[in-house]
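One chain comes next, on its own, written out as structure tokens in the form predicted on its own.
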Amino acid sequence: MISAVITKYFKELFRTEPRIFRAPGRINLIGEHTDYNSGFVMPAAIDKYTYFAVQKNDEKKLRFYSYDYKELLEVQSDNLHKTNKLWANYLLGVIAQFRKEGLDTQGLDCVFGGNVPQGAGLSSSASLEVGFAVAINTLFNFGLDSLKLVKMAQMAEHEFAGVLCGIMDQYAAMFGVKDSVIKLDCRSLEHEYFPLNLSGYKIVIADSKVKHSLASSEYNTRRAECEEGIKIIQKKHMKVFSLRDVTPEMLESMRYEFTPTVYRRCSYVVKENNRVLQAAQCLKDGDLHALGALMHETHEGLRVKYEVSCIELDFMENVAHLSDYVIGARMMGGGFGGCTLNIVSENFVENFTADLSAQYKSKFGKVPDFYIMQISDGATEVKN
């Protein structure tokens, strides 16, 4: 088990014994880019995970030992900044958010790492802040409710990562539920918890093994051109603050007082937001085929209207489009690269992936990784 190496380390390094959490990557049936745009969203915790081994340590010093990638990082605790190490930003950047707070973490050691795959659009770096987090909430007694640790993850990831992310990441790390969709209104903060029957498929994650080096500076171009149709809306509609307040009437009155870029944008956003309502109703009736019809108009969406799909992604989506074994496919995540999203008849999972791997080296010359996905708890301690 991961934890147990995790745990190993730590004693070996540091020479104490260690308390050990977890928290989970996560996925998101549907309701992408909406986060941010105040919008619904219906993201699920996964069954892969970031573990941390922890304990305060006496020096007065900030000590990191990442297991995947074989590094080690110490700093003063007195002198919190930004490293050239992308990994130890994220932790750091949780720590200054307790700072924020007054609340001074002083000396502690961590050895972390897991199997949340990174770059598959699966919410690693969720995973990390949220995990640590809650480890360093427990650890120091510091009693912080769980959505303000959300929040704090959040915002660590906006000013030590450089990514203005939403929140849904964050929320689905910490409030995931066993078996259980979270539909979430990123206005609100509240919840509401969908079970998610798939008796019969299987979730199947297929990662392209592609990451194109636009997409986080692609991410917040999104955001800024979202922001720019709420500044025209408001014109017209002042109580409007958010595309979540937009009909699809309402944007297509002023259609032609936008860009053609910035209505594209939006109206994606507004469209997606519908989606999400419709899927939950789909789950309450049991209807998967619904859903994933809705799972197709997602990813057509994505690929035309908010342009961050790629031509990887729009092939595999594709072929478990057409393929008989799948009932709903979408990419998944912020774009450019990636992984899609599949449900697939749990009699037809290896050869959906046989089919699906064959085609795609024929085309790009690479076989994608695939992962069978259960739905799991958020983020934890562990007990021995």
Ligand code: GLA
Given for the second form:
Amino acid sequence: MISAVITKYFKELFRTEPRIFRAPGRINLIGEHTDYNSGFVMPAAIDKYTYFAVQKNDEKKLRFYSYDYKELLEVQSDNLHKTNKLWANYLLGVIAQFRKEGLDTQGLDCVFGGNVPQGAGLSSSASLEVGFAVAINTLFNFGLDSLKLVKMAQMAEHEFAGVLCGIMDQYAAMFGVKDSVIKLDCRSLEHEYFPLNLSGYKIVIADSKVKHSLASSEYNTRRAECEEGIKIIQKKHMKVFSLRDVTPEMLESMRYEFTPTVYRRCSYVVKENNRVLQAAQCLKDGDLHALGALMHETHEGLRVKYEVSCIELDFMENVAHLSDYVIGARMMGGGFGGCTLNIVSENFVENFTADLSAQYKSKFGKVPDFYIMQISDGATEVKN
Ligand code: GLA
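Structure of the form predicted together with alpha-D-galactopyranose (previous: the form predicted on its own):
After this comes the whole thing, all chains and molecules, with the earlier chain placed first.
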């Protein structure tokens, strides 16, 4: 449906036949703020996508049309720079990465748009970067492998959007597989798929409608605080390269060398890494209740120690935690707004959303958006 609209716009604007690509947003079952600490995460691609209609042009121009913003941007291929349009910077950032590899895109036309909610912690930006990287790589036959494209998409976010993100979102947008979560080791970049058998349950995403802005310095500050923690630990433990290598005992024994804030950040990350490993075991054992308990611990850690939650997310998590219909809930993504992820008994999804809507409305005067997510495949060309 969206791909048909994008194609139509492309043909009207550029009068040629495009090729169509798409990349998904993502959820993350558990493992938050662990990716840039070389730790473990457990994301999955979702059935919400950004679509791209692309074709070469002979005019040495890069022309982009955002279907969602109804805006056109044209730049000369030999004059690549950041613009004041954030949406365009993600795409220009990807092109800049290809240039660094000595791969020149020359003239390119692109219409894009999709249904990944923006600013909601579902990684619409990663779907933009990864989908566009796959589109360029395929259209120009550049032959880069998928992992290389993931790393380039991540660098596009660092250099053109100013967020020093980890690799989780781009990785999930590329390597997602239908009905499975990805247990990713962010150090070795090896992954294992775990079929997500939610028999009797559904994943319900509740969007607080508080728009997060990861670029707002807080995300980068958390990253810097973790790095500060590592430097302190390395004074005693030379073989520690990241919080991934740190045990709770090491941290405890050096507790008084940290500022209280840095200690709290590190303590959260060390515990969260361990929770991902435990969660993998829960999935193997089919123990969804134990998984739900870990999700609650993650939320508490993000709220109290990592301090990336907000009152709206805490309220939603608490309603879910007290609900008989929900076995696990937590805030998801970078934080400061966005969504909670809830595992809800499938016969009571409507009861849950109605309860949460009513309570949220009476407290904050607005109603959350709800999405019942299916787990889907990663970025691909869409053949008509
Ligand atoms: C954002 C970043 C990811 C990750 C999460 C928190 O989504 O893009 O790399 O750090 O926040 O887990």
